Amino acid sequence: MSKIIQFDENAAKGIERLYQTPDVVGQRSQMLYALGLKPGQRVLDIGVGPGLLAFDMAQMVGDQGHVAGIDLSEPMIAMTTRRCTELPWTDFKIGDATKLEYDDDSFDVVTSTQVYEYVSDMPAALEEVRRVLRPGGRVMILDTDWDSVVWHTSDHARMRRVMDAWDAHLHDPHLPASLGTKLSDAGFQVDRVDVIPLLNRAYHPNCYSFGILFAIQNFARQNGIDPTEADAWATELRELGDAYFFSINRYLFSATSR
């Protein structure tokens, strides 16, 4: 069972941050591009965040199109409303992945980042998806697979650790490798799997695995791993110099309803 992690308002500055790295920017337009939105279309956005996506989106689609996104944490909705202000054909609010309150056949694509992979009941996510789908419409889903992380340690055994009680936040820290079955169990076909390897070589505010070693240094300490060793973990990897090293790979599914 995951331990949720809470996006307060702390949280979501933080991700915003996060996600306005260099290369959390080079993700995004990777996905931009893969979707190829067209003026006048409309997009649901699941787990909208701190609304970086659904502004280009936006944009893409002119006012003549409509974004809509949905988020549980209320200050993430209140972050991308704000961004979004000068864009009235944008709407959001508080929903739930398994229970999207949309009518039937509403939007030409449905998105999602990094939201699946906290959902317990996927077959009921992904049917939601398909109901507010036009026929033919698209799903575009960007999730991680934490087996992929690559990252230089002295201390094998504690990397693992660590990265296990991260996974505990997770339902499924693995979901890209089953997401393919998953999408044509729902009644998707599969079009396109693409893979985005995120490559830190340095340690610095300004990129991606700086972030994230904060949030995974904070949760181990408070699930289960002795916050000294958390602590030991850390000050490790941010100390490693020319020797730092971090990847990790996100996988972007793109699939038409039948």
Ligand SMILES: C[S@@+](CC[C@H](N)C(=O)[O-])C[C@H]1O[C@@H](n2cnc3c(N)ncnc32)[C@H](O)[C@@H]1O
Given for the second form:
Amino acid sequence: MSKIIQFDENAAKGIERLYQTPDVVGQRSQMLYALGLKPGQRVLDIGVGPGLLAFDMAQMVGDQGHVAGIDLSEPMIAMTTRRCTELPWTDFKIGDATKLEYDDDSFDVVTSTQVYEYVSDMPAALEEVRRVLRPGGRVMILDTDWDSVVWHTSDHARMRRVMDAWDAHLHDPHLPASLGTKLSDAGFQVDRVDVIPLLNRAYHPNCYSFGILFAIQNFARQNGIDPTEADAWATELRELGDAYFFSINRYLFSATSR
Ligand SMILES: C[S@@+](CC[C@H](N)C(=O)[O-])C[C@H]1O[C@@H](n2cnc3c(N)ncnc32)[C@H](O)[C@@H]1O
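Can you return the structure of this protein in the form predicted together with this ligand rather than the form predicted alone?
In what comes next, the whole complex appears, and the chain from above leads the way.
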């Protein structure tokens, strides 16, 4: 049975909380700045999730523009629809990244953040992006490489076992390393790639690693790590005090449809 996380009601609420921490708000601001959307533009957000990015993009394109979003998860679509209820130039529906239900050349910009790492058929997904983008349109994709994690620990072997188990929560935990090639193969010109690091030097409820630590602990307990070991791993990190240190890299790809 696949271990890939399904975004049910609880997972959707967890992601909404996690993505409102200052760490992820900062990451989103960098993406919005890089996007530089203009009033009137038509945007599609693939795997729209809780809709935080879609809401901000809708403000940028204004009521002469359009923001559409799809997601496999019904609770995510419900959350995003509620968030954007006052913005009638938005439209969200359940859909699959590999089968977009939009006409050819429908959008100026396509975005997708933290989604393609869950998708097994990337050639199909990128072919769909190219089809729905107008010629010369832009795609911006942000994903994590889980090998980029640095977490202070006295037990590196245990850390490796837990993080190896966590790798199974998505399809490709190292997508950024191959994404440039995948975009080129799909007919895009890669214009730039930026790295966005998140860094936590203290453990507190409003940091990214606070939420992700819980998620990893729970996932590891249910997916091959002895619960006692998963709990000991989490307890060590929570009790590090001033010695706490966590960082992870996101990678932001900007490409043009040729
Ligand atoms: C980690 S969340 C990211 C949500 C959002 N993009 C953000 O950054 O706030 C991943 C999302 O991708 C969605 N997803 C995963 N596979 C998908 C697919 N094949 N098609 C559409 N959505 C998908 C999940 O349902 C989930 O909402």
